[in-house]
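What follows is a single chain, given as structure tokens, in the form predicted on its own.
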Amino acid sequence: MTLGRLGPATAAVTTHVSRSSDATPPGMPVKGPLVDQFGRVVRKLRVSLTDRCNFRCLYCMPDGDVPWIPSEEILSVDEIERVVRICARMGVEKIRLTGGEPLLRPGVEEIVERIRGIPGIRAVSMTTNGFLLEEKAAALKAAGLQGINVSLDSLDRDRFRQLTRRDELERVLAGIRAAARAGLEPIKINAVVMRGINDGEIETFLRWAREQPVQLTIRFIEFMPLDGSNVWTRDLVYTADEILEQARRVAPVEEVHNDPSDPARLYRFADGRGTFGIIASVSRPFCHACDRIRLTADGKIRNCLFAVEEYDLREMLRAGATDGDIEQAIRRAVWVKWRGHLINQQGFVKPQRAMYAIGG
């Protein structure tokens, strides 16, 4: 199947610049846990270290030249640490480092170490394409990184090349092996499933994972409207029900007791040989239990992956704002988080930023 450009760019993202003079929304607590107007408490922060990536995955990156964020607009290590420290004081416990490709960020090991040392942060993990993982896994482990998610959408070399526009399957597989040797755990494999592209590999992935000497959790992700080339259509979404149907051909499957705030619904094979997850943002939204917010590489808070409004912390960080000012700006950004995304509704507007510029 050929994926072409199917539509125009969507409406621009609105950036709100929070200031200490901004009014406190009615009912918003100014102390205590970081909470939104529907009572969801934020415990997790995803921090994008860069928008740059050395792959060009069809479901993420635009065609042709990529409009990278200028380097001077990217948050510094000190600025990242400061924002995380402020969030930790409000109850954020888990940090996931994302991109773009986070291992392209110079000094990524230092960033891991500094975040891991912040009081209140219980876990630091990362999502990567795996290209640089073989050479960096041991240093990341030494710096305090725990879990690693590796994006891998095909085990077939030709299909991998079609999806990523790079012939680097063996290097990614070597990175996964290096992560296991380094003791990074859990190791999760993220596979975006697209109808007519790689939906025939679900059983292949599961059988492969069951044969590995270390535990790998395959997480199948429904194709979401966050691609940079506007190729997404509902017809390309291979749903959770269809994924489960294929998994049951491998062996009997039973559902695991799931944390409702976890985006992946987990399953295990009844014979004890492996677990897998399904992230069904399109067909089974889990917005009601969402406990995550995002910090983009250029310092914007996004209270939802599909948000069309952002809240600028970088301007505050560089204009001499106090920690208290920044804390209240984050609280305001979280408080107005909507009840849920509108992918399955008529009013849905695709965010202008693609996944690589948001942070996965």
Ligand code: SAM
Contents of the next structure:
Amino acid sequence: MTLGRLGPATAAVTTHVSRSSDATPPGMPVKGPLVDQFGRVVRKLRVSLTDRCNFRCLYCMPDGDVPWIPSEEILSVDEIERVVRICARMGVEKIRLTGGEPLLRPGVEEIVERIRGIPGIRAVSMTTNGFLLEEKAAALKAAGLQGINVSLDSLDRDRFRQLTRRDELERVLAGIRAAARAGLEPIKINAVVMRGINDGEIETFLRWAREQPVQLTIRFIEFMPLDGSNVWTRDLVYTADEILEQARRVAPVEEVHNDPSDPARLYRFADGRGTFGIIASVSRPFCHACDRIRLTADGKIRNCLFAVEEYDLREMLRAGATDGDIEQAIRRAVWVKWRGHLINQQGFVKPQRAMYAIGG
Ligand code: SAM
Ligand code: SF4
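Now show me the form predicted in complex with this ligand; what you just gave was the form predicted on its own.
Below is the entire complex, every chain and molecule, led by the chain shown above.
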């Protein structure tokens, strides 16, 4: 398939933003762990530091002019720290910084350090496109960052450029090497697989990872309907089963005992040389064990990647709300989380925000 076949754009619905004055839903606990109506407990928070990005990945960003969030609407470092602190008091333990491209956020090292220092936070990690990693890896490590996920969808220069709309493969590879030198651990590689574009590279990726001197866990991600150009169609999704079939051509594969809350199902090669993961949000949804929520760069809580409703904290933060008020607003946002996303059902409604603006 060529990129020219992709399209056309379709309209998405407007995201509904709930106001902080919403009443407490019946049955919702007002203290204790952060729990939803189906009993799932939230332990992880993904914090988007910015929606800005220096890449234009085909599966994420619109091409051309991007409607960035105005800078005055982006949460300040103090505001981010406050929300994380409130979440940590309710049992959130792990923070992943994302975006947009989180390394474009000025003072990202300070953000890592401040979040790392919050009582109850056990780990701070990041998902990045790797472009600025070579220059920032050592400082991030010093600030307390642990794991890093680097997005890399192709090891072929032309295809990398086609997918990211940037000719920067070498720079991203240098970023991964710098992360290893700095001691960031674990290092995971995220590769979104699009049928007809990079689905032929799965074996290459796995063989490459097996040759590296440090452990790199590649996670193949099914293409989700969260792109900014509305190019997603079901036939572009290269499924977990198809990915596994290719992996088995490299060496015999066995499934690892999986943590159900990890979106990636993990596998290892029986010869002991490498593990890899598959994030099969489309063909094998894992909503039943979901333990995460998201904070967008402009201060909205999203209880699901595919949510069409958001819960505004920024207005509360800037209008003098108490920590207790904000805590209850977060509890309400989590309580109403749905049982699972509806990608595979008729009537699925694509969220208005694309991945770069949600914080993937
Ligand atoms: N800019 C950083 C990066 O690319 O790693 C962080 C933000 S990016 C939105 C987070 C992750 O979402 C990346 O690994 C990216 O590959 C993934 N992603 C973006 N759009 C996606 C889509 N439509 N389907 C599946 N994964 C997607
Ligand atoms: Fe930017 Fe990451 Fe989206 Fe690519 S996937 S456009 S690097 S935010």
